[in-house]
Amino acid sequence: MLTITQALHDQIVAHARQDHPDEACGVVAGPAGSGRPERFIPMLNAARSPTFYEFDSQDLLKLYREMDDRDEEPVVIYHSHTATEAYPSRTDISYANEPGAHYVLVSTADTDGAGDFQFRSFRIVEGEVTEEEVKVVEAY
């Protein structure tokens, strides 16, 4: 289960809406080994595409060095889908290389009649996708 604060949830959704119609992407880092998302880090979608996201390699290298210096790890890796449901695509699955991370997808399309976005979390390990419950809390 992913437990995330309302503030972080809202920041991820706001980033997805802001970058629409392109896919948004980013990371929420947390203390290494804690599993607790704390620091919101929006990233630039280097692909600038409505159907694909890609972290800029230089930005990603800088981010990982910074997390290492702060004894953090990527707890949440997020991106948006702009025209489809919030479920990992084959490409998303092939690029998922952090087995300990929660992969959050936000859809900015009303694909299920439930409103203009979905917020879902998945574990992706060795190509296996497992959806998990999301618990939004006011604070940890």
Second form
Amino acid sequence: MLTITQALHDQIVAHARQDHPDEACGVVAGPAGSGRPERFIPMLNAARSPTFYEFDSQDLLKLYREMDDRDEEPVVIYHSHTATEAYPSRTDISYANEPGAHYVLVSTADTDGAGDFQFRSFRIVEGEVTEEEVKVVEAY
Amino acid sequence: MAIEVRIPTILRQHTDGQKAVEAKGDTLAELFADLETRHAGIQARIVDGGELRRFVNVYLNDEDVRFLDGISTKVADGDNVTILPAVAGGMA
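Right, and the form predicted together with the partner chain of this protein, after the form predicted alone?
Starting with the chain above, the whole complex follows.
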């Protein structure tokens, strides 16, 4: 299960909405071993694409250095799908390299109708996808 | 002296959980071959068909080696090498 604050949830959705029609991506870091997402870090989608995302390689290095220095890990890795449901694609699965992370997908497919944004969370371990419950709380 | 190689979480299964290991070589290709002699299986996670895998980033002293000479990039004692899998995906 992913437990996340309403504030972080809303920041992720706002980022996805803002970058639409491109895919948005980022991380929520938290203290190593805690499983608690705390620090919202929106990332630039270097691919600037409606169908693909990739963290810029220099930004990626800086991010991991910073997390290392602060004894953090990527608790949540999020990105948006702009025209399909919030479910990991084959591409998502083949590049998922953080078995300890919650992979959050937001769909902005219905953004024009301003409908509800799908916000779903998955574990992706060795090519296997498991959806998990998302519990949104006011505070931890 | 040797070259320090920082290992990402996903590859630490090959290094007994160590975050950084040492290796030797004149180029990245040699360095990864040297790593393989002590950490079986790691080379294939980084290199495919003699080239760096597309979604594995390798940095030499903080510079992405794709902007240097890729896997042929020369390395020397005291350098540090960081390996980080790309964070990528998308509906395509």
